[in-house]
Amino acid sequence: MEDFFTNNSVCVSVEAPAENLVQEIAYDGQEVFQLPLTLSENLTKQAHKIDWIIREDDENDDDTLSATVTTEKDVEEESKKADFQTSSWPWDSVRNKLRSALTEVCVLADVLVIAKDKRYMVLDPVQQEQPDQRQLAQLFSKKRGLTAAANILLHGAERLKISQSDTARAKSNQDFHLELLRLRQSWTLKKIGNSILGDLSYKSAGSRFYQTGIFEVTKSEDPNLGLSTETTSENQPKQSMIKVTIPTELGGTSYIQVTIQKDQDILCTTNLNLLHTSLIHSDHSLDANPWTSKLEAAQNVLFCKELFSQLAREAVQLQAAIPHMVVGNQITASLFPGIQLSIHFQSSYSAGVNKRQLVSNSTSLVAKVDHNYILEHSLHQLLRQVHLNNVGQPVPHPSSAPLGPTKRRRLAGPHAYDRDELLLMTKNESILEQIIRQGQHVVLRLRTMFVIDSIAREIRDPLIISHWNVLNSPTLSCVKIIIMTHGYDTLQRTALVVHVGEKTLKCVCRDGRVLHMSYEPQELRDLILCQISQHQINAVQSLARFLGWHVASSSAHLGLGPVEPLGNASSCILSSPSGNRILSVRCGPQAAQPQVYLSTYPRHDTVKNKVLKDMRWEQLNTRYEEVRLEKIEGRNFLSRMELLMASLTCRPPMSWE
C-alpha cells in the first residue's frame, strides 16, 4: 500500500511565499511590507535554530552506529518518542554535567602524571636536518628585497611631490590672478606687450606734473612652491604673488613740513603726509597685500614732490613787498615783521634709510607744539582744487555757447561790469598766497588767544569768559568775550564780539559800535581794559538802582582828575534815598581797583548860608573822602559796594543843628 502511494504520489514543492509579510496597514488602507531577508540574514536565522549545546555520551556511540543502519521511519519514531519522554529525576542534567567534568579532570590528571614521572612515556624532541646556510645568498636576497621596497617608496614619494607641486602651481596661478584683480580695483593698470604697467600719478584727476608714476607688475617667484601649507604658514608669513617695481626716484618716504616761527620760537607746525604714522611704523611683511603700502608710499612721494614744485614755482613768480626765498628744499615767506613761514621738503630716496627716523624727527616738534590740522587740510584741498580746475570746465549756458567762460563772465555783459571788475575776475589766488593768508590768520588767532588769556589771569575781578566758535573758515574766526562779576552775572553783563581776520581785528561792542584794529596785540588789550572799566561803572549803577539809590550823573569819558596813560576814566555819582549820602565812583583802564569817595550832608564844619534857602545847594561845597574798600568784607568790588550802600542807607540822617 505504501509502495502504491509512493509510486503514484505527486511531488509538491514547498517554497517561501512570493509576497513578504505585511508590516503595517496605514489609515488609508495602504499596506507596508517587510523587506526580504538578505543571504547573510537568512543564514543567521537558520543558524539560530540549531542547538549547539547537545552532546552525546560515549555510552550512546553504539546506539548511534546502529541508528544509522535503521531506516528513516525508525528514526522519526524514535525522535517522536524522545520528544515525549521526560526525565525521571530532576537533577539528571546536573549529574550528567558533573560526570563529564569529572571525566575531563581525570584525563588531565593522567596526562600530567605521565608527563611528569616519565615511567610510562618519554617525550624526546625530534631533531631535524639542518639545511645548508648560505649567508651570502641570504644577504643578496635581503638586499634585493629592500631595494625593491625602497624603489616602490621613492616612486610613490615622487608621484606625491609632483602632484603637490602641480596643485601648488595651479593655486599660485589662481592667487596671482586674484591679487591682480584686487590690484586693478584700486590702481590703473594696462597691458603693453607681455608686461603689465600701472600709473601712480594724478593725471587722470587733472595733474600736469612732469614726473610720471609708472610702475611694473610681475609675478613673483614663490620660493615655498612644493612645501606643505602647514610648514609655510608656521615658519613664515604668506608671500604675495605680485611683485611691484616702482621707479627709484619714488622710493623711500617723504613729507612736507610747514612751520611758523618767530626768531627761534616755533609758533605752529604741521606735517603733510598721505600716509598715517601707524602705517609707516607697521611691518609690511605681515600685511595681506604688501604691494598696497609700497604703492601708497610711492604715491605720497609723488604728491609731495608735485605740491612742493608748485609752491616753489609760485614763490618765484610772486612779487611781494618782502621777496620770498627758495633755497634747495626750503621756501621762506614773511607773514608779519619778525614772523616767517617756512615750508621744508624732506625725503629719503633709498629704501634702506630709517623711515622711523624721519617720522620721529617730524613728530618731535609736534610733541612740543600743537599740530595745526587746518593748514594740513588746506594744502591737500588747494592742490586738489588746482587739479579740478585743470579738468573741469563750466557747463555752457545756453548749450550752444562756447566752452570756457565762467558764470561770472557770462553775467558781466548784462550787469555792465567795468574794467576794474573784469580785471578782478581774472585774478586767481595761487596756493602759496592762500597758505600765507591762512598762516597770517593762525598767527593773529594765537595772539588774540594769548591776550585774552593773559588778561583773564591778571584780572580776577571781574571775570572774563571767552567762547570761540567751532565753525570757522581758514581765514576768519570769531570769539565772544563776556565780562561779568561773580554772583552778579544777572545784574550786569558786558559782551563784545571780536572777528579775527588775516591782518586786522574787528570788534563789535554791546552798544553797536564797530572798532577796527591792526594786528598789534596791544590794541586789543587796551580795548578789553577799557571795556572792563566801563563794566564796573555800569554794574555799580545797576546795583544802586536795585538798592534804591539814585544815579546823579554818569560819564564814560571823564575829563577830571589825573590823566590816564591809556584811554579815559569812567565815573558815576550816586545819591542815597534820603539824599544825605553821596558816593562818587571812578574807574580807569589801568587802575587795579575802582576808587570810591563819600560825601555826607549836613556837616558841622560848614557855615549856613542865609541867602540859599534850599539845603541841596549846600552839598555843592562838601568835601569827598576816599573809602578804603580793602577794609570792607566782600569777595569782589560789587559785594563791597553792596555792603557800603546798605550801611549808608540804614544810618539815620544827621540833624542840621
Second form
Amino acid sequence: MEDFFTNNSVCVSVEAPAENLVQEIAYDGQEVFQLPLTLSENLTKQAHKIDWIIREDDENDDDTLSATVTTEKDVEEESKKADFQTSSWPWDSVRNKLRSALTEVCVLADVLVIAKDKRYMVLDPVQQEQPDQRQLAQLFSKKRGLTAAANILLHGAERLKISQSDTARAKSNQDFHLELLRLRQSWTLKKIGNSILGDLSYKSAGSRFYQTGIFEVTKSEDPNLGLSTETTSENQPKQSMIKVTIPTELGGTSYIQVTIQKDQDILCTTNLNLLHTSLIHSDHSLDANPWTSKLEAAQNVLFCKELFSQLAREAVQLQAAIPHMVVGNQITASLFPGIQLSIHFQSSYSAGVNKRQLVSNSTSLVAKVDHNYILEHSLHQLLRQVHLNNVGQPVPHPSSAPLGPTKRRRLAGPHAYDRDELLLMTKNESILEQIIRQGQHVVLRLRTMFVIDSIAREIRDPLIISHWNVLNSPTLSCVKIIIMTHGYDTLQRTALVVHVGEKTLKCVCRDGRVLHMSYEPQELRDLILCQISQHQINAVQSLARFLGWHVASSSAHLGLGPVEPLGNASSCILSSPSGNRILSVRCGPQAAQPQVYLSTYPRHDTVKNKVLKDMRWEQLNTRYEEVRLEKIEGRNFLSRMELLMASLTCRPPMSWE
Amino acid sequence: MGVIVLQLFAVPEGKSGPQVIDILTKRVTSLGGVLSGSFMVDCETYTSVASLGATRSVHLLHNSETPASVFALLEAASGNKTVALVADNLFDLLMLKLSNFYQAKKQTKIESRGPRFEAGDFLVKLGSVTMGPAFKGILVEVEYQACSLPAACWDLIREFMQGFLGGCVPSTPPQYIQNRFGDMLGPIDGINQYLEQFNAFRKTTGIR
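What would the structure be for the form predicted together with the partner chain, rather than the form predicted on its own?
Following is the full complex, with the preceding chain placed first.
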C-alpha cells in the first residue's frame, strides 16, 4: 500500500518559501517583507487546511476497508467514533500527517543529494509523448475561425461602405419617407396590405357621389437625382420620390363653365371645344410638390363631375315651363324667352385630340368664350352647401333639445308659425333651380343697368343719376334713381327705388306708389320717362314759387289735349306776380321737350264797341302763343323757364288807367 | 299675424249644431269664402297638486293654424295676470313628466272643430264646441290677416261679421279686444280669447 502511495501519488506538502513575500517596495527601493507567520498562526493556517473527516477515514482505510463497504451505519458510527476519538485528542491526526510529511521530505532531500552526486542516481529527462498530428483538422478549424472573423469584418466594412459611399441612396430613402409624411399632412392615406392608398374624394366633407377618388402612392423608379438640385427651371417639375397614380377617369383637368346666351349663339357654342388657358399651363414653380397639382386637379375633376351629375339629374327631374336640355356635357336651361343658361362640363382629359380641334376652331367665328365666373363660383358654393348639410347638424340650444331639427324649425314653435310658413320651410330648392334664379337675376340686373344707362345717355335735360346698392344678394339688388336738373337740384329731385328681383322689378316711388314690373326692359323705360315728365312739371312749379309766380293749376295726369301714346301728360298753369302773364306748361313722356305757351293781357285786339264798354273786357287774356324755348338762352329747360319767367315779371301795364 | 275675433253664435231653438254650421257655411260661401280645409282648437287643463300650495291650473291649447306650437296659459293667482307661454310641441311631453306636480283633468278636455274658409284677407272658422261627447255650442272665429292693430280694423271686421252672422255681433268689440285696442295682436291673443270662451262653456251645462 505504501508503495502504491509513493509511486503514483506523491504527497508533497509544499511549505511556504523561506524567502518572505514582498509586501511593498518603498519609494527608495527598500523592500518591506511580509513577516513570516508565527508558529501559532502557521498552525492555525494548517489546521484550517485539514479536512478532518476524510483524512480520518483514509487513515483507517486499511483496517476498516471492509467495514466501510458493508454498512453505512458502521461508517457513521465510525465517524461518530472518530469524532469522539478526535475530540479527546484532536492533534493526533495532525501529528501523523506532519510525521508522514517529514518522512517524505527527508526522502526527497536524500534523493536529491544522491542525484546531485551523480554516482548512484542520475536525473534524466523523460521523453514526452507526441500528441497526434491532426494537422488537417487544425487547419480546418483555423480556417473556419478565420473565415468567421473575416465575415464579421467584411460585413462591418460593407455596412460602412454603404453608409458612407451610398449617402445618396440613404437620402433617397429618407426623401421618400419625408415626402410621404408631407403628403400625409394634406391628404388622407391608408396602408392596405403592401400598398399605400389615399382618398381624394369629398366623402369626409359630406359628398355622396358614387365615384371614389382612390389614388395610389408608390416609390418612383429611377428619378434623376443628380439633375434635381441643378436644373430647377420654371418649366421643369421638381423630381420627387413619390409617384402618385390617380384613377384614369379623374385624369386631366376640368372645370364647369356657365354661360348666358341669347338664342342665336346656341348653335355656335355647342360644337365649341375650346380649352380654357388655365387647363394647359400649370405653374410648377409655385408648387412645392409636384404631386399637389396632380392631386388637386384630380379632386377638381371629381368635384366638377359630381356637380355636373347632380345638375343633370335635377335637370331631368324638374318640370319647367320650357324643359331643360341635357346633351352630352352640356345642360341648357332657359331663363327668359330667348335667353338660355348653359352649363358645360369641360374636361381636358384627351388633351391631344382637343388641341387639334382647338387649332381648327380658332379660325371659326365664335372664339370668345364668355365665362360667367360668378355663377360658376356660385355653383361650387351651392354644392359645398349641400355637402355641409349632409354632414353638419346644427347644435341645439339648449343642449338638451333634440338634435334633428334646424334652428328655424326649432323657432317655429315659440313664434307660432302658421301652416304656410311651415310649408315654406320644408321646401328644398335644388341646385339647378337656385342657379337658374341667380342667372335670371344677373340678366335682369344687366338689363336694368342697360336701360338706365341708355336713358341717362339720351336724355340730358334732367340728369338721371343711379346709385346701386353695395350690399345685395345673388337674387336681389337695389338701385336708386334720382332725376334732377343741373343747377336746380335743391329745387326738385325725383327719386325712385327699383328692387331688381329674379323675374320682376319692384319700383317704389317717392309718393308711396309701388309698381311691380315684369322683366321686359321697355316697362322700366316707360316708367322712367313718365317720371321724367312729371319731374319737369314739378320742377317748374317749384321754380315758379321760388320766383314769385303763382301756380294757378296743375295736373299730373292731364285729360286734355292729344292722347299720349305712353302714359299721361302733365301740365301746370302759372301766373305772374302781377297777374298779367299766364304761362302754361305741358310735358308728355314721349315729348323731347315740354311745351310752353304764353298768354298776356290785356288783349290788344279788343275792339272797343258799344257792347263791350267795360274796362274789364280788356283784362281777358289773349290767345296762348307757343314760346320757342330753343331760342331762349339756357342750359336746360328749367334755366330757360327761369329766364322766361324773370323776363315776364314786370310791372303791370299802365294801359288801363 | 292678424286680428282674431271670437264670436259666440247662439244656437236657435229647434236646430242642431251641424244644421247651424250648414247655414253659416252657406252664408260665408255666398260672401265669397272658399273652403280650405278644417281647423281644430283644443284645450286641456292641468291642476297643481295640493302639496304646492294654492291650486293653480295650467291650460294647454293647441291650434291647427300653428301646428308646431303649444300654448300654455297659467291661471292667474289672485292679483296676478295670466301667464302665457308659446312653446314647441315638445311641451306636451314636458307636462307628462310633470305629472307629479300637475295632474291632467281628462274630463274637461274641450275642443272647437269645424270648417275653415278664406275670403280675401279674412279667415273664417266655424267651430262646434264639444266637451267629450257633449255638444256645447258654436264658436265663430274671424281673423283679418292684413292688419294686427284692432284700432285700425275693428270696424271692417265688425261689418264683415255682421254680413253673415247677423245681429248677434255687438257694435262694441269684445272686452279682450277693447283692453288691447291700440296694441299689436298676435296668435296668443286669439288663444286667450278661446280660453275665456272655453271656461265659460265649462261652467254652463247644456248648450250655450
